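Take a look at this single chain in structure tokens; it is the form predicted alone.
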Amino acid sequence: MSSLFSWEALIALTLGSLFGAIFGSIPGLTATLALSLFVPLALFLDPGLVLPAVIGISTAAIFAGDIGSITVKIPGTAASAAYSDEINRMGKSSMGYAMGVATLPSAVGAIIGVAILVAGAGLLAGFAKQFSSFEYFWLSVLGLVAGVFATQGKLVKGVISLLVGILIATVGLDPTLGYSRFSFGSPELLGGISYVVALIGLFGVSELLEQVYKGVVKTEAVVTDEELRRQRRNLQHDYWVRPTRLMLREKGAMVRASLVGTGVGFLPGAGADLAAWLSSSLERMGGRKANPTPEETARQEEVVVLAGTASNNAAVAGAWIPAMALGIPGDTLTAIVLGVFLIAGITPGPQLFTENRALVTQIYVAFAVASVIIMPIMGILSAYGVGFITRIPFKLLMGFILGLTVVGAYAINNNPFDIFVMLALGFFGFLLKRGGFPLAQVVLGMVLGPLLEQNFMVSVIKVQWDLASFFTRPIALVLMLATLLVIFFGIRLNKAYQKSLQAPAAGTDVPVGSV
């Protein structure tokens, strides 16, 4: 097997990163799809080239999911949807700054995740083994509750949006008992509605309808020539310096988000989506103030984006911990990675750290190179590319985006039915948006709803509906207490927010719910 330190391995890492970045930036073409398409090619490559390519694909695709959010407010991944509104507003003032905040905290978060992977993969994998369906149930509840209280004054509408998302997620076969639900005799609905299709429809198509409704489609381009030249002059400063200052200023949030991302990532079945939602929701709740000034609102949005981007890539490294140490996938990406391991003749598990210590070290280094060198370079190139996109006349851009959403929805299952589902959900999302309902909570319900249901049903079947079992395990109790704390502080913050709305300070802008 070729060494991962060879030039060939570096080229494989770079090409894998480019491949992942392209897939991550296009709505519907996910990191999972990119890895799935790479697997047949992996059969004919040297394992020393396969592993760096896989690492490049998985790290680049997650951060590239923010490119769609920045340019046209269509997140490329479910993780990016957690802070899509905030990062889009940042991109309107400076594309370079938004890309910098999407990339550099992701790189730092990934490095922290790799450091934890190096320091204690075996120990943390042992801790992950303590998680049963009871702990996953409470973890899902914590994520849902945090998402609801992050709606900034739209608590009731946030709950309704969340319930709508959970209801949509119940379409199809019951994952535990196999009963058909809400399929109305349609075989296409038996498999359920993909949350990626819903993501494209709710954020992509609804945004297009929103722009048409506002008449923005009549404008020539997203930014003017003068504005683009101004952003180009400041691009290097906005991309490198401002995000670095932000990370230094908000180092507490940076560390918290990275630890949460790594912690959630190494739990089997959790992944980057839950990590990004949890971190950004907690920072959104913690930073809420009554009658914030525009500067305070902008500052809070920066922290929310920073937390989300740092957390999602930290989770990528964290997900490799159970995959390498136990042979248990941390998410769908590492499930494919395990298949690639077997193709390469590598058996994951505790013996990997004793019999293939050199290989483990090389994987760590490949992660570090992808995070520290390749990801920032991809980010700055994307920042220049995004500038060209914003000069495309809006009519052409909207047509191009609509074409991408159709291709993306079809590519998930190669099923034309998904296109109609996407269009229907897009129109439904437009109506929700017009009614002031947050769309992000719909996606959150679709992502965490099945996890909540499955772990609840597995738990009650194991203990024959003895519900007291949910409160007897130590880790489950800690997660339950964390949920209660989020509810307690969330209610207090919401009351303070509502009180501030009743008597707004003169001359002070009141923030609009951003999620």
The other form holds:
Amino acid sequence: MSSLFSWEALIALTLGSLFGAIFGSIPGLTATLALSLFVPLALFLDPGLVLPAVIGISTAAIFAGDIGSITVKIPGTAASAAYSDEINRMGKSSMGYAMGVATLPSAVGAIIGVAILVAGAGLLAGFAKQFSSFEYFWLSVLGLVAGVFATQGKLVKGVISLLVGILIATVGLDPTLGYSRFSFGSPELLGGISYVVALIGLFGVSELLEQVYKGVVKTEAVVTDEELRRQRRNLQHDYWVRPTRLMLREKGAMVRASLVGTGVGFLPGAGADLAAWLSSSLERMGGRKANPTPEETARQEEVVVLAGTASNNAAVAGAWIPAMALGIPGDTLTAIVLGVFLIAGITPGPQLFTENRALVTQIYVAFAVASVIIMPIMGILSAYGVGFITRIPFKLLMGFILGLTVVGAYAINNNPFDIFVMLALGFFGFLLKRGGFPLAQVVLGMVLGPLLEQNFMVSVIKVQWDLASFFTRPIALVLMLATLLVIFFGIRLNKAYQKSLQAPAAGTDVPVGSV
Amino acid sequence: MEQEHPGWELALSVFLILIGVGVWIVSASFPRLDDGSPGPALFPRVLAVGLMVGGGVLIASALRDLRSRGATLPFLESRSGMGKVFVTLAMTALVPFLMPYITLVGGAALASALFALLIGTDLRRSVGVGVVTGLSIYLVFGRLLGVPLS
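Output the structure of the form predicted in complex with its partner chain; the preceding block shows the form predicted alone.
The complete assembly is shown below, putting the previous chain first.
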């Protein structure tokens, strides 16, 4: 097997990152799809090349999910939907800065995740074993509650959006009996509704319908020539210096998000999506102030994005802990990675750390190289590419996006039926938008709903409906108390926010990134 | 930021309540677990109640807002806008039916061109949008990334 430190391995890592970045940036193409398409190729490659390529794909695809949010407000991943509005507003002010905040905190978050991976993979994997369905249930509740209170003063609408999302997730086979719910005899709905299709419909199609409805589609490009020249002049500064300053200024949020990301990532079944939602929701709640000035609003939005991007890439590294130490996949990506491990002749498990220590070290290093060197380079190249996209006249871009949404929805399962699902959800998203309901909470419900239901049902069946069992296990109790704390502070913050609305408006529609 | 309008809020709240009622009715036929406890119906029913209660709360506030602001029902605000929304949905929904004849790439390109025309782009540019979309999808998705397109 070739060493992961060879030139060939470095090239595999770079090409894998590029492949992952392209997939992550196009709505509808996911990191999972990128890895799935890579698997047949992996069969014919040297294992020493397969592993760096896989690491590159999974690292780059998650960060690149933000590119769609920045350019056209269609998140490439469910994780990046957690802060899509905020990062899109940042992009309007400075593409370089938005890309920088998408990339550099991701890199640092991933490094913190890798550091924890190095320091305590065995220990953390042991801790993960303590998580039963009760703990997962409370973790899901915590994520959902934090998501509800993250809605700016729209608690009822936030809850309804969340319920709608969970309801959409109940379509298909139920987790207890495998009974088909709400599929109405359609075999296409038996497997449920893919949340990537939902993302494209809710964010992409609904936006197109909104523009059509309002009839005020702009003819000109998103960014003027003069503005683009200004952004190009400042691109290096906006991309490297300002996000670095932001990370130094908000180091507390940075560390919190990275720890939450790694922690959530290493729990089997949780993954980057929950990590991003949890971190950004908590920062959104914690940083909310009564009567915020435009600068304070902008500053808070920066922290929300920073937390989300740091957390999701920390989770990517974190998800490898149970994969390597226990052979348990942390998310879909690592499930495929385990398959690739086996193809490469590597058996994951505790013995990997004793019998193949060199390989484990090489994996850590490959993660670090992908995060610290390759991801930032991909980011700056993307920033130039994003600048090009903004020069396309808006009307033409809208037409192009419609074509892209159609193919994106189809490509997930190669199923034309998904185009109908996308359109139905797009229209529903348009109606929700018109009624002032937050769309992001629908996606949150779709991501966490199945986790919530499955773990609740497994738990109650295990204890024969003795609900007191939900409050007796120590870790479950800690998570429940954390949920109560979020509710307590959430209600207080919401009251303060409502009061601030009654006071003279300070105005919030300002460009982000003015600090 | 999302547009808010009490008329839309009212219409949507009624719709959500109807969804809640529908979910409640459909889930009545779901089986129970062997020991007689609720199974697949439990979550949908909880969600249905949530939607009905939440919808009810919002209807009350939307009606208050409507009275105080004297606003009209939403769909009457922009009939042509709603018409264009439905045309967009209909022409995109045609793509799967056209796939056997003009492939997915052709269908997506056609939908792009028609959509560009619908939002006021001139014919020449709309055709251009369709061609560029079709070519991009074919080259990037089909050739470069190897995504199966048929």
